[in-house]
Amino acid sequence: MSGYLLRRVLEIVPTLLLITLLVFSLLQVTGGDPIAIMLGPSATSELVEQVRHELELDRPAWVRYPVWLWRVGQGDLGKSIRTRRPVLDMILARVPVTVTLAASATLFSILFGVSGGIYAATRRGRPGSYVVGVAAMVGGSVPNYFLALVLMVVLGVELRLVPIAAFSIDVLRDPQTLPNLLMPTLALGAGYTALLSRITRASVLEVLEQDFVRSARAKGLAEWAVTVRHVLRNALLPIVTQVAINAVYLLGGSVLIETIFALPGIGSLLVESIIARDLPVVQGITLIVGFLFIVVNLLTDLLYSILDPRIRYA
């Protein structure tokens, strides 16, 4: 297991370096002068050059990249052009909101997506299976921003069950903000729940056709025991893959939902930084999300090797 882990870690090093190179290139290929835009049209050329020198943007890219990479390795993502605050501090201040929203939507998708997929597969051809299939198709077809607006009108305006703008979802420190999490979770998690439901159904149906399942039933095991002990365990690999992918996409894809519901998360910070052309912050967020993709893929591979030890020797 340790050899497999070491091999997987070494394999991701070139990918990490490529991500840093692509993220660093954002500042080079973006049109316009971010320093001039930040200071405004009334700024003198001397002031623009002074700020550019302070941010070390007057040096060649091939000189700045190794220095920037060394600083990134030490946890220094630079300073915001707009606020002059450390980028890492700005991102960490927004992490709890985004992580809470992503974790809530992930849990929602697992509970309803996996259970719905298992139900549809084990009751294939029955009305309940078709209901789950139609719900999954609708949930996967409706854009999350449209669903968010519908939920705001129905639950927030008409029924007045939850506040329209969440502003805070710090449920660990303030449990009273838990209702604020309802609409963002539904809007963000609906599409991923539908996708996970379809994948779970397909995976379970494939396992149900295997000989060992028929053997388990022939031995007189209860249907629930066959489903839990034999079917679900052997259908987990594609489900685990999709859950891991969904979790990272939820972290990086909450931009619209955080903006619609006025949530102070990483997504809204990214929108603000793009509008203000605060490229160091955009670089930092992009780098962190890319790093999360790599880490989640690594953890998924390790989980694979635990669920199916044969993978370690492939």
Contents of the next structure:
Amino acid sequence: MSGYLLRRVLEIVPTLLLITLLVFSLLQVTGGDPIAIMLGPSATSELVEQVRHELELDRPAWVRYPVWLWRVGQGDLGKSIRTRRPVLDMILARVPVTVTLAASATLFSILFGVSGGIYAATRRGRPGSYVVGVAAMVGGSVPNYFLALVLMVVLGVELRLVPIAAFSIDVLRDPQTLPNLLMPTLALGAGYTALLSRITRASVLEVLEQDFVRSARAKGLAEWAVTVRHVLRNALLPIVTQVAINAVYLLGGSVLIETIFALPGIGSLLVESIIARDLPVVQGITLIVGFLFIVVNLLTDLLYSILDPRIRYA
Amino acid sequence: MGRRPPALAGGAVVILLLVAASLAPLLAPHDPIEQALGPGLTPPGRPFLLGLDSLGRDVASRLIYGSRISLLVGAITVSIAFTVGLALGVLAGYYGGQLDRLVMRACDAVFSFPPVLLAMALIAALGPNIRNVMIALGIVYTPRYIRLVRVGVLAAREQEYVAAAVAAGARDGRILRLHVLPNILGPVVVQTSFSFGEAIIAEAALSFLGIGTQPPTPSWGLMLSEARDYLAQAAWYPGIVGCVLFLVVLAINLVGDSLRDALDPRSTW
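Now that we've seen the form predicted alone, could you pull up the form predicted in complex with its partner chain?
Next comes the full complex, this chain leading.
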């Protein structure tokens, strides 16, 4: 196990380095002078020079990259041009909202996506399967920002069930805010639920064709026991992968959802920073999300080797 | 594919979209950026079939012209991703070695970001406009093609007909063109239709956030973003724009799905 772990950790090093290089180069590819663009036309040339010096853009990129990388390693993501505050602090302040959203949408997608997928697979060719198929097609095609607007009109404006925007979703400290999560969860979760139901269905169908399923049925096991104990257990790997990928990719969708519902999360911070051309914050968020993906991927792989020990020796 | 009603309906919508985009000046009843055609937020009816927006611009005309932006972004984005992906995928898959490793690691790096988020970061660096949206989305979608093409090439390379071509003295270029590529294009075409739909959603999303198409150019995302301020007074406005966007993406996905089904019968529901 430790050998497998070490090999997996070593494998991600080049990818991590490429991610840092990609994020670092964001500041290099701006058309024209990045500082002048960021500070806007009203900035004096002294201020431009001062910020250039602060960001060390007066030195060549190949000198700056190792220094920048070293600082990132120490948890120093630089300072925001807009607020002059450390980027890491700004991001950390926004984490709770985004994590709450991502967690609730992930739970929603597992609950409905996996059960929908299993249902459709075990009833292939029957009406129930088509209903799930249509729902997955619709859920996968409707843009989440449009779905958010529809929910706002229906649940917020017409039915007045929940506030439309700028509500609190601090469910841990104030459980009464739980209903506020409904709209953002549905809007954010729908697409990923659709995707997960497709993956689950395909994976379960593949396992259903295996000989051991026929054996399980032949020895008289109830159909639910076959599905849960034999089929699901073996169909789990692709599902777990998709859940892990979704959990990180949800952060992309949450940019729109946070903006629409005026929730102070990482996504809305990203939009504010892009509009203000505050590149250090954009770099910080991008870097953290990229790293998060690699870490989640690694954890998923380790989870596999626990779920299916054969993988360790492959 | 011809015998499937959903695919047929999807294909019809796609054709309708192509017609609308190419004949926009003939079909649009009004100039899409002309303001004050009537009172702001006039609901659908006569003479403005789909109503007027808050500035008194004709919604129907703006939707028709907006289809040009959507199609343009879809087409350019997919062309960038397809061309670069095909070239790098073939090189990585056919020649392997260090190049293959480097290309694959670069793909992993791009895959580590949610697509829209990476596109946003690239736009933040390049500057928010429609050209940069297409470049950013093109970069974000390229690794999918690289992977698909590479896997296809790796599998095809081991086939006996390739060995036969090598034995017959064919050069690499000829083998790739005549023997490898035709056998791997199926999944790539399916991917093309899906990324096309995704690019349309992504462009609308970026314009919705204010970092894509800039006003007054009519873009569906921009219209949806403007409509957001009038949810209580004029829910029909975001409703119409959103439904058009949804139907077009649904149609493209239906076409993509039936293409995939034709290649992989297991995906039938």
